[in-house]
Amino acid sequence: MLGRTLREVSAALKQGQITPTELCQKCLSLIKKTKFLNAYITVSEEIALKQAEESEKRYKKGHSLGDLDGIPIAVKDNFSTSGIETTCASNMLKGYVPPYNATVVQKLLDQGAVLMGKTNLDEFAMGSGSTDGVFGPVKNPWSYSKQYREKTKHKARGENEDSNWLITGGSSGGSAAAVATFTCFAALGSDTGGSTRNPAAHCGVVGFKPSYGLVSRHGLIPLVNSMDVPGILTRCVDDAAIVLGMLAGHDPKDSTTVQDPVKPFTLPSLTDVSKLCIGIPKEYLTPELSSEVQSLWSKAANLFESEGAKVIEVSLPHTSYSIVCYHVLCTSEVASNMARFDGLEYGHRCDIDVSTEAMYAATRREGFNDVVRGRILSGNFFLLKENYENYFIKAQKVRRLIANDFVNVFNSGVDVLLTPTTLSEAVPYQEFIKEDNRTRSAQDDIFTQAVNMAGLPAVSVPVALSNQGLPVGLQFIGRAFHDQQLLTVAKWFEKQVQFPVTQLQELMDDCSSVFEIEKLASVSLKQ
């Protein structure tokens, strides 16, 4: 039951073959058993628990509230959940409990989703790891696969073992991971600079950014409000199509929400892709992408082709300008967004009582990592006086020529841009601390953040496994509020490379059975 989509699910659940208290009760066991990976950092077992009930009742009633009525979801950690706690996994957050539901949480709740607990991020969201926020790294769950440790066949049997695990991506690697061990069935991420895609790719999910006012942000705690969207993680595009259904549309907390209603859609099955324009960005083809992704981003261009598609090459010319653009502008916003946490209304507060000022200074010094501290600093530099026009003022001046490109490539008659999501496929926890963070995002975000700037929707979609038994994504880019036709066509990809499901047996003994379906490639881009 764990291993089926969400519609699945529900019919179970409509037709009695299960009921939702049990199907908690299996998810909550999962996730004990898979404790180890970090996933979650509140499990909410008791709300979880009572909300099953109350969902069991509608059933027995025959009243249940549609499709995610007795589905157990998880919530990233930086979204604000009445009643449970929400740290942003930093010390400034420790403790704190919102008084109110984010909007997005609210909508999913009012559909009857069984609320699982809050999962693991990079703190405040700064990374694409997962591994600095302060209740520890998420480990992978494909670094615990059968078929990873096959092609491996673990090198490093003994005392290091469990230093060979990998990353899972970031900063949603929580929700990643959760939806990739089956603990709940679709989980919410956020993403700024690619912070849903990128873990969904090194995790083999479906990742979602909708576009850019299209799902309220009012509860998700900021970190660029001009980029912030909620992102959504499932197993397959289906499913996300049905969460994005229930969030999408105006919230009057949210003045940068659409204002027009969005009606709840269901994803056409496409037949036929030959009236299909797929675009090629040259630009996307960097010398530090893996030959593997760059080999798989190719046969999935030719798998359009020769389904009658047309695949051209295409331009987005300010491409080499977009992380140094997104940088400044990511940090300048959020120097203005952490400046709220000054230990006076909420979080933390440090002992130091010598004069206001220094209370501040401490509290923040003690709150905050020094990766959110060292982006503090870059973008209050960029907002000093002298430097404003030089920086900010001119990064907002390029952020307009590269959303410019996109409508250019879009104008052209292209419906959706294929691109790779992540340079390649998970590293280990080991090698990717080699690096710093900023380093490592300025890596990472490199094919997803021209997105977020420009405001459009995206997917990552997991295609095939690596050499090394490890899932690969790339990414379909639409044009901005076609989020429809950009999941429509993602579905029928998705449907062509029949990506195999994490087998997780060794993990989790007991329900193996659920991680044998693999599933069998009809046209598996690997050949």
Contents of the next structure:
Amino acid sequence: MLGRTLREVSAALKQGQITPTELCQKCLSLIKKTKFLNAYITVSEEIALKQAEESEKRYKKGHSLGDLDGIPIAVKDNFSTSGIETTCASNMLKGYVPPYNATVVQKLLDQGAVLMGKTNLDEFAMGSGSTDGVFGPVKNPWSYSKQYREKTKHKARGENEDSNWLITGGSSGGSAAAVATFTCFAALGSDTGGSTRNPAAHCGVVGFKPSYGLVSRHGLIPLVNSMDVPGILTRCVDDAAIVLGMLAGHDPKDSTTVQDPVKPFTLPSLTDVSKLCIGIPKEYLTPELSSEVQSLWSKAANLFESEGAKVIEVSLPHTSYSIVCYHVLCTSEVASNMARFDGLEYGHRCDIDVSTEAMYAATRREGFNDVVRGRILSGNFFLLKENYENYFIKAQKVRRLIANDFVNVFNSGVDVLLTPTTLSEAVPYQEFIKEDNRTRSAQDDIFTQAVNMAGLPAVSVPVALSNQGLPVGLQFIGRAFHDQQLLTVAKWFEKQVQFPVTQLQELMDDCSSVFEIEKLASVSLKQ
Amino acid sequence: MAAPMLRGCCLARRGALACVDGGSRHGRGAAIGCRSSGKRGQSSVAQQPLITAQKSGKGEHKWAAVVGLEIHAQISSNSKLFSGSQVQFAAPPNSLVSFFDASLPGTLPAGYQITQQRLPIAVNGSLEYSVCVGKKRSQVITRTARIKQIQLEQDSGKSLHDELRSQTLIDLNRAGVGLLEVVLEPDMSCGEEAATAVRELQLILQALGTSQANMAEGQLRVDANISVHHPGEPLGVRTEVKNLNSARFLARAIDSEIERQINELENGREILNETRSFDCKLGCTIPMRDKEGKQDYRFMPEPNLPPLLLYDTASLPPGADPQQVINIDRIREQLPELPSETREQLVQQYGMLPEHSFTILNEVGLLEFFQNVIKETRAEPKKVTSWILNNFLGFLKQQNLAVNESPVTPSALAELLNLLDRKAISSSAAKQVFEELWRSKGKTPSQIVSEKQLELMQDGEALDQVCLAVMEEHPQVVLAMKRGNPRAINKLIGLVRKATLSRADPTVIKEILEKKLSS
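Next block: the form predicted in complex with the partner chain, after the form predicted on its own:
Below is the entire complex, every chain and molecule, led by the chain shown above.
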């Protein structure tokens, strides 16, 4: 049951094959069994059971609230949740219990969703590995999958096998791992430079970043206000569309949300792609791209072409400036956004009380990790009067050029762009931490952050397993506010590639019954 | 650069609670960008500040002072700029604080101070104000101060430092309240000019309903940039005197800082570019402790707020909902009467002297008082003006009362002036009644007149008898008069008035006496 998609389990709930409480308990038990993955910071067991109970009452009365009623979900720990600790994986907010729900959280709860808990991340979502939070790194469930283990066992691995576990990617690694291990049917992530799509690719799930302005950010603790969007992680594209339908729309508490009314929608099943034009941006073919990912990328392009779509090479000429530009804008906003954490109103406060200024300084020293402090420092440097013009203003101009690159491509008739999501499959933690957070972010956000600067919708869809048995995702990028069109194309693609389900039996022998799913036929794109 | 225009994060400023690591809580510039085609406030030619010659020790140098102002007016509104919290003076600390005002994580756009500093809602305006000069201050001169810009911004919280216990108490009631900042170019030259300009702005804001602009309640706060130099030479180093929040001390604070700077320079010392505050007990400015070094507020655009667009009739997008767009031309048509027009009206309609129209407007509540008296009395407007400016205002000042604290109501004064107008009482009796009104609240002028028997003798026969009797009692005076002493008749008038207990009209007495002497 847990291996099903949201749509399937929703149908099962409606048909009475399972009750919300049973479903919730199964998920809770799985959360306990997979605790070592560190996907959750807080498991809101009591609240979840209570919500499930209420949902059950509704089902009994025949008053189900809809597709999400009774569905276990998880929320990244940088969304404000009323009565549930919200930490951003930082000492600064340890123990902080918000008095209000983020708009997206409230909307899910209003639909009857059952909140299992708050998922792990890089501190304040600053990172691409989910390795830099105060609660420790998230482990990629695929490290323990049959597929990966079989492929790697012949290799002479290090003495301690457990030290070879893989990162999930980030910063929404907890949410991606939670969805990948079947502990929930959908999870909220956030996406500022790729934080939803990157871990989705590494964990073999769908990671959707909506158009900027389509989904409210109220209650999402900001990283970069002009780029942040709530992200959606699910096990299939249809599920992402269901959740998007519930979340999208204007919110008076977020002035950047669009006023146009948004209705829930069902994605059509495309049978004919001959009218589609798929753009392949040539600048995304970088030397750092692994040959395996590159090969899957071109196979995917060929797939579209063979099915009658028009596939053309396009150019996004300012791509190479994008990551530097992103860095300047991101850190500048971080410097400003983090100013609120002064130890006065909420969160951590140090013991030093010689003066208010000393209190501020020590509180922030103790509250933030090196990554956050580093970004605050850089941002303040870029915003100095003498630097503002040369860095911040210039970066804003470059951002406009990057956004225009996309506009030009879409105006030339391209419907959707197809790119890799990541350079390669997930790497082992020991490998990952050889480079610092900044270097890693610069490498890992390379295909994803430009989309945030342009405010476009994008989705990472798992395509196949690598030679090592690890998931690889590809990214589709759509026109602004053409999220449905984008997801429709992604859904067609998803159906063609038949990505395999994680086989975690060896990992959790005693709960193998949970994964009673038929082994899907292997992948059409398999190398 | 423009330190005076920047707001933001320092505790010293208005006690923003925002100062983190020496100022990392940012203000954000250009939050509500503006765009307007069409005319804005006309730019005006600034008058060069008059040279105020200050007697120096050596008596040789003349100094000119240059004063610019930054005025923060609290926007008159029931709620804060971006939150629904109430705005209320003297509410219990931290009782008007929403999640947003406390900048809880995830509330947008909160956690820093927001200002239009880089894209102000209005630029290049001017403020006309008038100063009275001359020996009797009867000459009214109009001056113009250029307005660099007007911008919206958020007020910050308030912090109180307890130096002894090294504690800081924070009150966020004020955090997020909408402010209007008016930046006046350094076109003023002394405390009085600055105070007059501020007063004029205050009257304009009140007339518009933009701000209640009550200084005592912190709704109008003034910072002054001050420097001195020799005329013809470059401007001197300036200081910023902060928090001039009392109308009484505004002019004094500025003049004392001018004096201090001149004194420093004449004694061969330098003026530091620093922030100072006025100590009203010491009567001079003192440096502010925690405003050392240059502040860099590190403003950046606020992406959470869409731009605020201003249109005029020509630029209005077709089909725009009038409720959703701002049309400057429409607002201009709806402007209420501004103080300068009100003064002009007083001069035209009531024949008031210009300097009197200034006094009537400058005193809080006096215009309304004047208009209410005028409504209810048949007395000449000039008479009303004279009574209000001399007697009424004199009494108020003497007792240090505001107009709305006056025990004499407009109706009472109107009634008194009516009695005077129809010659029911003499003007000296009227003054007596007025004093009595001041003392015994609740009595009407007519009651006082009848109680004290102050009404004029209307009986011509009786007065005739009194005059005759007085003449008979003082034959020497009568003789002196007959010999041509012009002052003698006044003596007789005085004696008759005394005999009638001041209840007779001196002009009538005079007529009777003259008639009797010539017969």
